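Just the one chain here, laid out as structure tokens, in the form predicted on its own.
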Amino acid sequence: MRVLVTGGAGFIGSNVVKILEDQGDKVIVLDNFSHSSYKNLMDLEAEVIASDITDGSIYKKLPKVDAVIHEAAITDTTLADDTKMMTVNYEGSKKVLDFCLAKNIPLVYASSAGVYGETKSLASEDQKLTPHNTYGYSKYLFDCRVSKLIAKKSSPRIVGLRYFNVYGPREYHKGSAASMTYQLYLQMNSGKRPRVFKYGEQKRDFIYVKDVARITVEALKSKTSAILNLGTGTPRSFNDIISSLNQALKTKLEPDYFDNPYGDKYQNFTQADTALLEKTLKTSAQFSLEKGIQDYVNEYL
């Protein structure tokens, strides 16, 4: 199978490319390298097309493909340029979708738990969506567009995956936008106390990128169109991350707590309801936080 992966030089995208290549698929990467790194492709064989998903002319030049996995996006939720965020994440995604509709080929795309905004309990796909920032709104708008197509039951198969808090190898280029797991690792590996917002009790649904990439690729085989949560279903605290890193690094560093400057724009809690994922794709996350961090530190960091 020939698969186009947009954003294939990015964090999750390059992990997806690796899995596709490992199972014998031919991969074409479409990436403008503005929020990714060539280093993520150095051990891969994918054909690379250096272009932007917002460039409508590129879709006429793409080679024939059997499916698309759409990972290209601006994922830095603190970006102040709302126009750029919407242009890439929404307008660019619409062009990818239109390409798949015109070619009648399956599309799997990355949505986000950011569409839910502030939640205090399990986030289910059918609940009201209240994004807290432009990033979440850009993902929300595209989900709404796809939902209308799915309801018509006339489109090729489309699967949207609402990624929760992803961490793991190939995120190093993301800088301050990299996962808290990686940020805390850098601090602790240099002997510094890990800095987290008071008092480290905020909980997120942290999911290892190996699970995310594997399930994203498996979604290409889905028999139905759907928008699904992709998390572990188990919320864990920042204190839990620090504990797991201490164990992996064989250290005993205590947290350094400080005030949260983001106020009500910060998600203090995320937890994915994974029932629909398990029902639709017959799969689930395999890595616990402890197991994922152990693998990340020992095998990659």
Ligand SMILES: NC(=O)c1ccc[n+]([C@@H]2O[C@H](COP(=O)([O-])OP(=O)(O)OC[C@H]3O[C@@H](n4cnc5c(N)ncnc54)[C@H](O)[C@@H]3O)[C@@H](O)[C@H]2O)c1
The other form holds:
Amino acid sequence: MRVLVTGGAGFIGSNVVKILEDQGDKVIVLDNFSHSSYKNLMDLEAEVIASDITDGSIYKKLPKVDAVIHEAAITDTTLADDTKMMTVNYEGSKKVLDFCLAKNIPLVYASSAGVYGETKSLASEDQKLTPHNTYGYSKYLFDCRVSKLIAKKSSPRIVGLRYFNVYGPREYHKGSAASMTYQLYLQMNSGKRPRVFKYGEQKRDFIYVKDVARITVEALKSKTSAILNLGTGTPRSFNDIISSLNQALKTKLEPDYFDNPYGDKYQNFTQADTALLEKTLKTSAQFSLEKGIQDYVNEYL
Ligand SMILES: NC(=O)c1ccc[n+]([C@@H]2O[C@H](COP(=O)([O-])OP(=O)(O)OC[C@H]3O[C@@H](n4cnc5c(N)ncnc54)[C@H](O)[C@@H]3O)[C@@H](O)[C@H]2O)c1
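Counterpart to the form predicted on its own, namely the form predicted together with the named molecule:
Complete assembly follows, chain above in first position.
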């Protein structure tokens, strides 16, 4: 199979390319290299097209493909340029979708838990969506467009995956937007006490990128179209990350707690309801936080 992976030079995209290539697929990466690293592609065979997903002329020049995995997006949720955020994440995604509709080929795309905004308990796909920043809104708007198409039942298969908090190899280029696990690892590996907001009991649904990439690729074979949560279903605390890192690094560094400057605006809790994912794709995350961090630190960091 020939698969186009947008954002294939980024964190999750390059993990997806690796899995596709390991199973013998031919991959074409479409990425403008605005938030990526060429190093993510050095061990991969993929053909690279260095272009922007918002450039409508590019789609006529693409080689023939059998499916698309769409990962490209502005992923820095704190970016103040709303025009750019909406142009890439919404208008760009619409162009990718239109390409799949015109060619009648399946599309798997990255949505985000950001569509839910503040949550205090399990987030389910059918609950009211209240994104609390432009990033979340851009993902929400595209999900709404796809939902309408899915309801008409006339499109090729489309699977949207609302990723929760992803961590793992190939994320170093993300800087301050990289995962909490990676930020804490950098501090602890240099012998510093890990700094977290008081008192480290904020809980999130952290999912290892190997699970995310595997399930994203498996979604290409989905028999039905759907928009699904992709998390572990188990929220874990920042203190849990620190314990797992201490274990993996063989250190005993105590957390250094400080006041949270974001107050109420901070996302203190995320948890994916994974029932629909399990029912639709017959799969679930395999890595616990401990296993994921062990693998990440020992094999990659
Ligand atoms: N990492 C997470 O925890 C997380 C959580 C929820 C959703 N997501 C979504 O998963 C997808 C992948 O995210 P990631 O964490 O790998 O981020 P990333 O920033 O590493 O990857 C995004 C890639 O898209 C490329 N890109 C950006 N704008 C582009 C454009 N206009 N044209 C072509 N390429 C462009 C970047 O160069 C980069 O390679 C994104 O859609 C993101 O919104 C990620």
